[in-house]
Structure formats: C-alpha cells, structure tokens
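In structure tokens, one chain follows: the form predicted alone.
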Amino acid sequence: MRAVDAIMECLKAEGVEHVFGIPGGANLPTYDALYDAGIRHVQCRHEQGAGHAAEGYAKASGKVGVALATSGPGATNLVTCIADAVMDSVPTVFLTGQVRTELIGTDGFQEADISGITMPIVKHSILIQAPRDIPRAIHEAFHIARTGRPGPVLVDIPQDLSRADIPYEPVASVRLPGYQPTTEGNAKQIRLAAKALANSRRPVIYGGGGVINADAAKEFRELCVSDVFPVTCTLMGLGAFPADDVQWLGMLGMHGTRTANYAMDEADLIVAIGARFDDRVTGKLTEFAPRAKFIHIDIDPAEISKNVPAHIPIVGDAKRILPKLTAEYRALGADRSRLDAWWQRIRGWQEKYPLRYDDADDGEIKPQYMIQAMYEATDGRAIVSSDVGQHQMWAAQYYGFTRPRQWINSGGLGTMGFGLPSAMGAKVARPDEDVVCLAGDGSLIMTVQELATCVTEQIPVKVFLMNNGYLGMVRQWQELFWDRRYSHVEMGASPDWVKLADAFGALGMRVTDKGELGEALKTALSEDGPVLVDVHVTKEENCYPMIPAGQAARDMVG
C-alpha cells in the first residue's frame, strides 16, 4: 500500500480518533489518505492552533494528541506548541511534511529544516529517510511520546517518500533498546521516605503535573489521607488534590497562597512528586526551604536534584511508587498527634492570611468576583483552559478545582493565545464536559481565529472573556517595579470582540454589570454552539498575592 495509507493504519493502531491540522503542498498526500480513513481532522484555522489543540486534547484525555503541517512556514508555525508540550511533559506526535528529498538542503520551494529546528524542544524527532522506516517510526513516536516523561516526538516525512507504495506490516510491538525509562522505584528509597514522613514534624507534600500526567491523582491522595498531612500543588497540579478538603493548603509559588508559601518556607520535610522545582514555586533559590530535607519522586532522573539536592531521591512513575509508600508509611503507624503543632500554626496563616480582595459596591465587576461567579454558574465541574496572564492565576486562586484534567493550561512556557485552542481540543476529547476557555483580551486576540474552527466543527466552546484593556501581568509588573511607566501595554478599543464574534457564527454577548454576570454566563452554557462572552473587569487590579521576582517566599507581598 502506500506509505500515507500505512500511516493512517498506524494511526488506527495507536487509538487514534482525532487529529488536528492543515494541508499543504508537502503532506498533501497524508491529506489523501486522511480522506476516506475513518480519523476525524479538525481544520484548523492555523497551525499554532492545531498543536495547542493537540495539546488540549492530550491533557483533557490523557492520550496522545497529533497535530498535521505541511512544510516550511506550515511546520515552523508548530514550534511554540512544540516547546509549549516539551515543558509541560505533554504526549503529543506532531507529524509534518517535508519537500522532496532530492530538494533537501537545496532551499526549495517551502523548506525548513524543522528537525534541526526542533531540536532543542522535542523529546526525540523521526526524519523518514526511507519509506519502509514508516510505520515503525509511526509507533516508536507514540511509545516515546506517552512513555516515560511525556513529551512531543516529531515525525518530518519527505513528500515523495509518503506516496511510496511499501509492503505494509502492522507493527506489533515496539521495543527500544536505548530507551527503557526507569518506572517501579527503588524499594530501600521508598522505605527509606516513608521514614523520613513517620520521623518529620513539619511535613508538606508537594504535587506538580507529573502526578496527573501519570494518572495518580487516587494514589496522591491515598498518600495525603494515609496521615494529616499538609498538601500543595503546583499551577500544573491542580486537581490532582481536592481544593475543598481541609489538607488543602492552595496552589503554592509566585500567586500561591501565603499558608501553602509559609509552609514549605518552615517545613522540616518536603515530599515533591511529578515535580521541578521551578523558578515560580521556589523564588530565590538559596532562601528556598532553608529546613527542609527533601524527598523527590519523579519520572526524569535529568530532574532529581537539578535545582533542589534531595536527600531520599526516587526515580520512577508516581502510580507505582506511590502505594508502596503509602504502604510502607502505615505499617510505621507513626504517631498522627505528632501533626498538632504543626496545623496550629497552619490554621493560624489560614486565618490571618485568606484569599481576599476588596469587591466593588456599585456594579463594577472584580476579576476575581468573575471566577467567581463562573465557579458557581459552572458547579466547579467544568473543564477550564486559560490563556496566561493575570486571569490565569486568578483562576488557580479562585476557581477551586477538585479533580485531575479538569484545568488545562500553559505553565512552563507561558503561551498567550492557548486556551481557545487548547478548549477546542479538550471539547473533542470530552464531549460531554462543559469545557471553558477563560481568556484574556491580550491573550485571545492571538489564536482569535480558531473560533471560526469551532464554528465549522462545531465544536461548542464558551469563552469568558476578561477583558481589562491592558495586557494585564505586564502592566501589574510596571506598575510595581517600573514606576508605572505603562510602556505598550494598553490593548485600545479594538475589537469590538460581539461583533467579531458574531462575524465567526459564533453568539457573542457583553457584560458589564456585576449584576447581570451569572445569569449571563448561565445563558452562554446553555447554548448549542460556541459563545463568547466579554466581561468588562476592573482595569487595573492587581494579582495578589505574590512573591516578586528573585525574591523568597516569605517576602510575599499584597
């Protein structure tokens, strides 16, 4: 057969029931076969949007998201995605079109080397060489991008070798000498942690994506519940840990709450799991837990003690290790009132230092009342993607998120102009979720145009527009640090975002009345197609609170 039908039977292999894309010259025979292939594509309006969907589709289902370009401008339009997924450990197969290969390195007609591109940002890449390699690059792509930490494999297929005809054999399995990813856990480590946890005063466990991305957000919490241990996650962890049970902390880090920071800031024993110890969560670095030990539990070795030396190290998958530490722990039957102390002093910042804001007595809507008001309007079950910015934070502040793949949004990275797409991939994924996209105004006006997508799929995203007029962070940070010298942060009247989206086909609404905002956002859930919502907020409202930037925990400030 030819070598695209073999992709396409790969692609059925894999589970495959959705991909994103756009065609062109180079993968046009990819498009032919596509046609009567049984795959549902999604034409996306530009390709940022379809690798951001890809991405939406993988972290609302927990599978491998595929995104389609062509070559040249088609494939470099991907490599934001691609960065966005390599940071946040995102399954994704990004399959891309190339010239012919006698054009290679002759810059032909919309070539790019995107391998080389690439490199520094994918998990591994696939440059077909020859058209029997196909199908077993195909599946070697999947397995390393779901494998292991995930992450985006790209696949950069020449032209002439995808209209190949090939002696087509489907793949059974795929093994990978060079690559045998580290998954059960050193069992002397783990009884050795579980010491540590029975022996520790001042505990907190810390969570980040990695415990959803390896589907043990039941085993996280086996392991909180197994005592009264404090607990926190990142940005990427929420919902890996119910935000209404009372070992929740808050999200910790730069707009983390001050008992989550304060903790981790006097803790005598941090438990990190599926985490990185990113800049945003430890601030200055030298001042970061100064009494803590560690125990770090994570998937990557590349990652144990690259910024915070840990003294139980555990290399290995978070669903695995984590019964086995849960259950060495209760066998200790360490002594539970040991925590008293401990949560005296917890309860006492939760009480002195609770989310606030100052709400607003005529009709003027607060960002955060916004959240909100989408919390209630949504029953918290909603699946959320944001683009980044203040509203982003806000949201993690405020929203409340009880379950994994429920939040879906940039962390590592930080791409504006993600959510809309990356909704439109989650609604396809899970299509009888509400799925949201609380945008900002900076933020939307960059991937604006998959509206369109969702109108022709029809695909019923609801936008919640947060609109201040500024780029929001931006102008928080001039204000604060630059004397507020707003230098090119103004985002001006333009568009008038109903009309633009009643310009897509989709229903455009605007509130500006606190007032009127739930019932306003209850309507918009309750239509058929995709809405956007503008809701006009507080211009200049800042998000706290915050630890500014090189600064330690606890020098929180708002």
Contents of the next structure:
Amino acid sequence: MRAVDAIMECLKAEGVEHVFGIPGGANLPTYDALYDAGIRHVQCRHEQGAGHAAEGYAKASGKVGVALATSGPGATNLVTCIADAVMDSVPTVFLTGQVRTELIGTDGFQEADISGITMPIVKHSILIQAPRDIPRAIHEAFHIARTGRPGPVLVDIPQDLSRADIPYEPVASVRLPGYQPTTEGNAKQIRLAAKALANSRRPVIYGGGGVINADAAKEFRELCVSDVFPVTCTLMGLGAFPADDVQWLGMLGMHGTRTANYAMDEADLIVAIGARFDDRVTGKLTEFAPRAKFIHIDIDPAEISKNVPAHIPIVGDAKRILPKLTAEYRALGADRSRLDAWWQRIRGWQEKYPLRYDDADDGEIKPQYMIQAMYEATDGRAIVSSDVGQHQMWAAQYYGFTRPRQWINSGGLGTMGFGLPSAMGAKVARPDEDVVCLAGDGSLIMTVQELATCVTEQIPVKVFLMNNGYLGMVRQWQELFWDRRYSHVEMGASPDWVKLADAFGALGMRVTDKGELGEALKTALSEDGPVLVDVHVTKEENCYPMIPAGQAARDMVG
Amino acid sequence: MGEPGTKEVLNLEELQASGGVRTGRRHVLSILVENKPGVLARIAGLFARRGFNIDSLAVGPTDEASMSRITLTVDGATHPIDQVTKQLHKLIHVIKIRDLEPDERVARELALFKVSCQDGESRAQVMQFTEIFRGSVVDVSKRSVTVEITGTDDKVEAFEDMVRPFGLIEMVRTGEVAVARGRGAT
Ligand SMILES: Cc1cc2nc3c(=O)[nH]c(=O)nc-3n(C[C@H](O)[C@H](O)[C@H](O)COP(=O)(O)OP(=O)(O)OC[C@H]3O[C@@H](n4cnc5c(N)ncnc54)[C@H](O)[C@@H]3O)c2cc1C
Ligand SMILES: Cc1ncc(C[n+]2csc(CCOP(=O)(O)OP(=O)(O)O)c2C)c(N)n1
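Any chance you could show the form predicted together with its partner chain after that form predicted alone?
What follows is the whole complex; the chain from before opens it.
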C-alpha cells in the first residue's frame, strides 16, 4: 500500500480521531490518503492555528494532539506551537511534508530544514529516510509524545517517500533502547518522604502541570487530605485541586496569592509534585523558601535539582507514586494537631490579604468582575482556554477551577494568540462541554482567522474578549517599572470586533455596561454557533498582587 | 508548637540536598549513541541551547555497527555535571553515558605538531623531545618537522610547551577518547 495510507492506519491504531492542518505541495499525498481515511480533519486557516488547536485538544483530553503542515512555510508556521508544546509538556505529533529527497539540500522550492530549525524545541524528531521506516516512525512518535514527560514530536516526510509503495504490517510495539522513562518511584525515597511529612510542622504541597499530565488529580487530592496539608498550585496546575476547598491557598508565584507565597516563604517542608520551580514561581532563587527542605516528585530526572536542590528526590509518574506516599504517610500516625499553629498563621494571612479589587459603582466593568461574571454564567463548569496577558492572570486568580483539564493556557512560552485555536481544539475534543476562549484584544488579533474555522467546521466556541484597548500586561509593567512611559502598547479602536465576528459569520455582541454583562454571556453560551462577546473593561487596571520580577515573596506589592 | 506524634522521628534539619553541584574539575563523558542521522547535531545543539561548553569532542564507530561512541570533555567548574548528563540522557538516541573518573579511565589523544626548525641543531632537539615523549616524526621538510604525539591531554600539552619556543607553525588535536580500565565495558 502507499506509505501515506499506512500512515492513516497507524494514526487509527493510535486512536487518532481528529487532526488539524493545512495541505500544500509536499503533503499532497498525505491529504489524498486523508480524503477517505475516516479521520476528521479540521482545516485551519493558519498552521499556527492548527498547532495550537492540537495542543488545546491534547490539554482538554489527555490524548495526543496532531497537526499537519506542508514543507517550508507550512512547517515554519508550526514553530511557535512546537516551542509552546515543549515548554508546557503537551503530548503532540507534528507531521510535516518535506520536499522530494533529491531536492533536499538544494534550496528547492519550499524547502526548509524543519528538523534542524526545531531541534532545540522538540522532545524528538524523525526525518524519514526510507518509505518502509514510516509506520514505525509514526508509532515511535506517538509513544514518545505521550509517555514520560510528554512533549512534541516532529515527523518530517519527504514527498516522494510518502508516495512510495510499502508492504504494511501493523506495528505491535516500539523498542527504543535509549528511552525508558522511570515511572514507579524509589520505595525507600517514598518512605523517607512520608517520614519527613510526618515530622514537618509547616508543610506546603506545591502541585504543578505534571499532576494534570499524569491524570493524578484524584491521587493528589488524597495525599493532600490525608492530613490537613496546605495546598497551592502553579498556573499550570490549576484545577488539580478544587479551589473551593478549605485547604486551598490559591495559586503561588508572581501573580499568586499572598497567602500561598508567604506560606512557601515560611514552610519547613515543601512537596513539589509535577512542578518545575519556574522563575515565575520562585522569584529570586536565593530568597526562595529559605527555611524549607524539598521533596521533589517529577518524571523527568533533569528537573530534579535543576533550579532548587532537592533533599528527597523521587523520580517517576505522580499517578504511581502518590498512592504509595499517601499510604506510607497514613501508616505513620502523625498528629494532625501539630499543624494547628501553622493553620492559624495561614488563616491570619487569608483574612488580612484576600484577593481583592475596588469594584466600580457605576456601569464600568472591572476585569476581575468580568471573570466573576464568567464564572457565574458558566456555573464555574466551563473549560476555559486563555490567551496571554493580564486577563490570563485574572482568570487564574478569580475563576476558581475545580477540576483538571478545565484550565488551558500557555504558561511556559506565554504565547499570545494561543487562546482561540486552543479553545477550538478543546471543543473538538470535548464537544459536550462549554468551551470558552478568554481573549485579550492584543492576543486575539494574532490568530483571529480561526474564527473562520470555527464557523465553517461548526465548532461553537464562545470567545469572551476582555477588551482594554491595550497590550495590558506590558502597559502595567511600563506603568510600574518604566515610569509610565507607554511605549507602543495602545491598541486603539480597531477592529470593530462585532463587525469582524459578523464578517466571519459568527455572532458578535458588545457589552459596555456591567448590568448587561451576565445576561450577554448567558445568551452567548446558549447560542448554537460560535460567538464573540466584546467586553469593554477598565482600560488601565493593574493585576495584583505581584512579585516584581527577580524579587522575593516578601516583596509582593499591591 | 505541636508535636508530630509519629513514632518515626526525623529531624528535618538533617536532610541534605543533592545535585546541582559544580565539581570544579574536567569531566570525560563517554556517550554511547545510536548511529542515527543528526545525533551529533542533537548533542552539539543541546550543549549550545543549555549554555554548556564542550572542551573537546571525539566521535567514531564502535565494535557494533549500529552504535557510535562520543567522548566529550566538559568543565565541571562552570556547569553542574549532573544537569549535563541528565539533559543528554533525554535525547532518545543516547543509550548510555558514563562519567569516567580519572582513576578509572584510560584516555588517549592524538596530536600533530608542525614545528619550525631553522637549523640542524633545533631539528635535533625537536627529534630528541619527540623520542622522550614516545612520539614519531611523520613528515620533514627543509625548515620544519611534523611530529605525532599520542597520550593524555596533559602529555600533549607538555609537548606543546616544549616545542613552542622553536616556533609552532600548526597544531591539530583530535580530542581525547577514553575507555574504562579493566575487563568491564565502558
Ligand atoms: C503572563 C504570565 C504570568 C505567569 N505567572 C505565573 C504565576 O504567577 N505563577 C505560576 O505558577 N506560573 C506563572 N506563569 C507560568 C510559568 O511561566 C510556568 O509556565 C509555570 O509556573 C510552570 O508550571 P509547572 O511548574 O506546573 O510546570 P509545567 O510546565 O506544567 O511542567 C510540568 C512538570 O511536571 C512533570 N511531569 C509531567 N508529567 C508528569 C508525571 N506523569 N508525573 C510526574 N511529573 C510529571 C514535568 O517533567 C515537568 O517538570 C506565568 C505565565 C505567564 C505567561
Ligand atoms: C507572541 C507574543 N508577543 C509578545 C508577547 C509579550 N506580551 C506579553 S503579555 C502582552 C500583552 C497582551 O495583551 P492582551 O492580549 O490585550 O491582554 P491584556 O494583558 O491586555 O489582558 C504582550 C505583548 C507575548 N507574550 N507573546
């Protein structure tokens, strides 16, 4: 059979039901095979849209997201998505067409060395050299993308090889001698960790995106409630622990709560689970959690002691390790009341420093209010896919996520324009859920063409645009740290978002008055098709509290 | 402050952090890799991206056709060596990495020195040094000799110091290759 038909068989064997992409010369054979392969292809309007859609799909479902592009510009348009996926550990496979083998290296038409370009930002890449290698390569790609620390895998397929005839036999298993992720966790280390927990008086559990990746929210919660451990999560871990729980301290880090950051500062023991001590979390490293010892559970050994030296490292899959740790901990019979004094201190901070903002008493819509209205309108149940900026931080602070895979955003790379295509992918993966794209006006216009995809492919995402007329996050930094010199951050009044939505064939709505917001959002949610709600919010509101870059928890402002 | 209540007492203060240490010395890493296209580019790229410096790198086939061995030397003063090896391990084509300690490795490097010899006397001296260093003269011209030296990098550097005063026209070094001492595989 043709190699491209074998690719379709492999995709189906991997359980792929949906792919996102755009055809072109070098992947014409693949698209010919796709024509009647029984896999739903979502034809995006830009390869970046396809790539982020694949990420949103993966983040919402836990399955591998797949994006397709042709050689040259098609492939290079995926670069941002690949970088995004590697930073946030998103299981994704990117299939690119390459020019014919005889043209490789000759600056042939639409030739770009995409494996070379993406080498520093992939988990792995495979440049196909012989047609018979293709099926194995596809299965290896999926295996590598989804296991261990997930990430993007690129498979670059020269056009002539993809058309070749190959004897196809299903591939039963992949064997990669250099790739054997550790999953179980060292039993002695787990016991030591349990003992350390039982002996700590000021513990904090710090969960990250790895808990969600591992599908271990339940196991995570069980550890947290095996005693009254205070719990915080990173931006990527939100939803791993319900925000309405009494043990929840809020997000930590630059725009986290004072309580979470102060607790880290005074903790005697921190249990990091699937979290990588990013600089947005630690601030100034030398002043980060200076009194604490660290238990670090991560599937990637290279994360252990990369930024913060671990005292009890445990390498493995959180889903496998957490139940063992919980069982060991319970067996030790620690006295819960030893944490009373710690909770007293924490409750003190919570009372003194709740998340707060000055609401307007006229019709003005404060951005924080908008998030609360969004929460009300969706009953707190929507899957929220966010762009990057202030709106993203306000959502993290005010939406109160209660379940994993409910919050989808670009954390490591901070890619503006992520929100809409990612929401699209999430909606394809979870058609029965309300999927909301929380957009910023600066971000949305970077990938707004995907509204056309949503309309044409009938993917009813609801875009709630927090329109402040600024590149707000940058404006905030200019206001606070650059003497209010607003250099090139104004967005002006263009476009007219309602007309733009209309032009795409989506429903556009505008809200400028607080009193109308809740109803408008509900109307949008009840519509059958894609809707864009342009919500005009306070133009110059700052996102607080915050740890200024490179400073410590104690230096929080606002 | 409340008591832990558990019978398994542990003083948190006694826990020691591990990893992230700078050893301050040169490390010789012997890396067994699958012989796949681009594997060297991946390793070099990883060093570039993580800001690690490669002091020397030698690569060649092994006794097994599907494998190559890379011997790489890194300065353990500027980078935590465990980060370097852990990041290398993440490359799918890297099968095995061994950080060969000085007392458990045999290491050799080959160097070619083209030394200027203006007269018979300096030529005789260079040839005498060559003998002392157990090297060999591989080419001679009217006003130069080319010497091959094999040994550890210390030896190569010592020879360099000896002949530099004569006028070193050129020097090429392969970088060290190493194997583990004794019967066991590296
Ligand atoms: C404008 C902006 C502001 C930001 N502000 C903040 C902020 O205030 N606070 C904040 O926290 N972040 C903030 N971020 C995000 C930040 O940049 C990082 O992306 C984030 O902190 C990283 O989250 P994480 O540590 O959970 O790691 P992730 O990037 O989610 O990494 C997951 C970790 O889990 C491990 N892992 C994966 N699978 C498993 C498994 N099965 N078992 C065990 N381990 C596993 C991985 O190896 C990795 O180490 C901000 C980003 C932006 C764009
Ligand atoms: C692709 C890209 N370009 C630039 C930036 C830098 N940046 C970070 S936040 C931000 C402003 C985002 O503006 P907007 O989407 O309107 O959101 P707001 O902060 O106003 O809520 C910019 C420009 C980025 N993160 N990504």
